[in-house]
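Quick heads-up: it's one chain on its own, the form predicted on its own, in structure tokens.
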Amino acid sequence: MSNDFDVVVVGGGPSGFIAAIAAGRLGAKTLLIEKYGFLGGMPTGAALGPISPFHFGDEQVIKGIPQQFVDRMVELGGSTGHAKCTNPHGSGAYLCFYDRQVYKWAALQMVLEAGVTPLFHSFLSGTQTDGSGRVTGVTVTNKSGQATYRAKVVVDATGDADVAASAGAKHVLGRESDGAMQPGTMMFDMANVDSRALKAYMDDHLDEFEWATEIVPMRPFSEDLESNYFVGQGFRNLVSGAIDSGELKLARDTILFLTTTHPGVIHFNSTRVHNVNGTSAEDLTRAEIEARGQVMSLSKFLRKHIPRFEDAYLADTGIQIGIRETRHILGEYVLQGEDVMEGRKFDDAIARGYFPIDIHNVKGREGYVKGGGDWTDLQDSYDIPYRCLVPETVDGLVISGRSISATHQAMGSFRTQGGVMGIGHAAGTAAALAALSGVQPRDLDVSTLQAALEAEGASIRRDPEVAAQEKQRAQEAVAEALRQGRITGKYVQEAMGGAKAPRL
């Protein structure tokens, strides 16, 4: 294999692989370099749950290359496609169910269509420049000892923008004021449940719900898969209980949950390590050990104390804990937590933020209360300036992921799988157009990115017709699964134009 590319990407997460796919298909010599033999990063390696919405509302505002890669999952037999939230507190308006094996396979199918390299088992050791800084390369070790890749542009979609920080470039660690990060989270599955009954059980027993939702299906979906979709978060007295007896050994004070494309088989968000660093690895390794004790706890609590789980076991752990946050680039713009709140918009906008700043408890059990963590809902979609992915000060190199230049408050929104899928097909996108080109990343004519990113069939800019239509199909489908009694109606907020249903 050459040693020499057009762009290199580093990780092969939902924001990484996206960036490769963007870049091959203009043309440009790419390379993805992963440190697992599969693609996906957090989704299939730390078993994360459904896609987070691509959408504000009803509006779909993250499409392109994100989109086609949901339409070949469910293509593939291993996805729903996004369905809507009844209740989107806690959730956020639309979820997509894929299964982690079909997600793995159909995100190397395009990377391959693409024409991009992949290089698995391969992790970074070192970033090259030349003797102005400018990033010329990577260095990976694995089986075959230690090999350079050179590169005119290179992605960093570490997640940890490690390429960034080995180069010398600006950052900061966690939260502005302190330094504190988003805990970590070790995701698992419990199989055997009797999920219908789960259902029912919580339609019966509201109250010990802080907030629940019904799932309605946008488009059809294979027979195979699951067909009946809710989330739950709750048991917070049988959870407090347990805790205080020293019977159950978590950092939560209730347990979430989610149905899966499996029949009888619930997803579990229910894990927290508090101070977890992810670029140290004493720190990780602590996490590990830590989280893993909470899975075993749980699941044996689950087992014992949860209705419908009697007969349940564990099936599936992330194969690392889930980490939510680390380094923060300072770019040639920082977005800000009023942007994000606001909904504010930019010349150079290159990807469209839409989910509620989401920020676990980064001290406590408490979940979204005061003094703990924190979900506020946005005025808006807002925009996502390309000047956040170039960092101040280092050329040659174009930032993907939750690690863009940014605040922590702002971070929050735009973390999830839909918002770093957006940013990943900007950040490809313009690392091939630099480099085919011949300029650096931070010279690149936006209006060329831009309209690059529209003929892929990018969302930059609202279409107030399509976002009409769009909210009038949530409104008919939630109506149709009414009438067909696929849901109860019960966490129906506003769908349908009624009252909002009560957060408990």
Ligand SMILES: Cc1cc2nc3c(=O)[nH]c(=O)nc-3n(C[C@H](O)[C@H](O)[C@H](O)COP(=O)(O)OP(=O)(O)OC[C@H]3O[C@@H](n4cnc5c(N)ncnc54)[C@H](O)[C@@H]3O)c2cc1C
The other form holds:
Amino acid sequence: MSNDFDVVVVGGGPSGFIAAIAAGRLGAKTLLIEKYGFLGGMPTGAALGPISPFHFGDEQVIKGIPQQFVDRMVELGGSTGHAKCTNPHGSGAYLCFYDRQVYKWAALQMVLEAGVTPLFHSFLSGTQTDGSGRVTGVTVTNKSGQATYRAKVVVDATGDADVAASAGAKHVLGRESDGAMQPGTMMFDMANVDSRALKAYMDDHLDEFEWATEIVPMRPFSEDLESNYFVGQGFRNLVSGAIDSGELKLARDTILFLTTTHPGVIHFNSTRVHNVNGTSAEDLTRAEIEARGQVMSLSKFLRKHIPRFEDAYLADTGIQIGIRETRHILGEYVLQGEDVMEGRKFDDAIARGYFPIDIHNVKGREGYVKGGGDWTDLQDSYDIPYRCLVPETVDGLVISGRSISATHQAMGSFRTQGGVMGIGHAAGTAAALAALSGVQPRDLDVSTLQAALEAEGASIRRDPEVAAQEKQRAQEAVAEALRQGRITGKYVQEAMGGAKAPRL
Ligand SMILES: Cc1cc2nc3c(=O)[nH]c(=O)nc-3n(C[C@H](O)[C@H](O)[C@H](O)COP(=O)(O)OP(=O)(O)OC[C@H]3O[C@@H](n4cnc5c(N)ncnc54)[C@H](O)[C@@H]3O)c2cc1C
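Right, the form predicted on its own is done; let's see the coordinates for the form predicted together with the ligand.
Following is the full complex, with the preceding chain placed first.
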């Protein structure tokens, strides 16, 4: 392999593989470096549940390459596509269920089709800079030893801003005031659950759930997949009592479970480990030990105490604990919580944000209902300015994904998959345009970048007519699901006591 590239993307998570596809399609010679042997980052490696919405209300704000990726998963028979939640609190407006193996394969197919060169099993171990501090390449350590790859522009999609930190870019770790970071979670799946019986139990015992939703798919999908989807969070009294008595080892006082694409397999987003610095190997080691202990304890508790789990077994865990937050780069603009909440628009918009601010309790076991963490609905979708992707001081570098320049609070909104994929589309496009035209990312003409994004189908501005059509289509789909008896219609916010509960 030649070691000279136009664009090197480090990190093959949702923001990285989308960035690599965008760069490759524009004709940039692109290398994608990933420490694992597959793509997907947290969604596949940490065994996540569904993709959170690409939508604000019923308006789809993430389109372009991220939507093409969802379409590919549906075509491959491994996803439901976007499905509407009848009670959006806690999940956001839509969820897109996917098979993790198909996710990995669809991402890899699209990366290869874009002419991108993948390099797996390779860990970033250094960054090259020239005399002016411009990044000129990266070094990786792998089975072959060490290798250096030169790039006109590097995209840092490690989630942790490893490239930027190694190049000396300014950053903060976690919350500005005290460095607190969102807790980590080891995700897991239980198989051999009678999910229809579980849903029937929920229908009859709504009072045991502080939040739950029925889900209405918006398009046809493979008949081999589960056909009924729902989410529930509850059992607070049971869980709290078991924690207090010492029977259950868990740092969270409710259980959040979601259906999956596989009949009889239920996914759990229910463990919690506090004070984990995901950029410290020692912290990560402590967190893996703690989280695995919680998984073993909770899966045993589920079998013993939670209705319809008597015959279930622990089928899968993440290959690593899920890390929600680490470094935030200081860029040419720092996206603020107010920008997000008020739906602020910017001239240099390159993607849109839409998800409620979702910050898990950084200290205790309580959820939003009991005053822990933050779930804040937004007034409108907001713009993500290109300046947030450009580090304040370092050249030759574009930041992608959850570590772009933003506060702890603002990141609590755009961190879900649709948000980081939209950013990834822009990051890869910007890197390719800068590399191919020989300008630094900070000097790139933003209107050229916006035009290139729109040419690939990205939605960086609202089209009121399309938004109205999307709303009407969603209402018709819910009405049809009710008519056909596919949903009960009782899982609405009012029926749940107006509760805003969980976190994903
Ligand atoms: C527990 C948990 C639950 C979540 N639940 C949901 C949910 O329900 N819905 C939703 O939409 N979103 C959810 N999210 C959010 C979403 O998954 C993440 O914010 C998103 O994956 C971030 O994407 P990213 O590309 O920025 O980083 P990541 O997904 O972290 O990807 C980074 C990639 O870079 C690689 N990498 C990192 N460092 C190096 C290095 N030094 N060298 C080489 N490779 C490296 C990693 O292996 C990984 O592939 C959840 C996140 C977590 C942690």
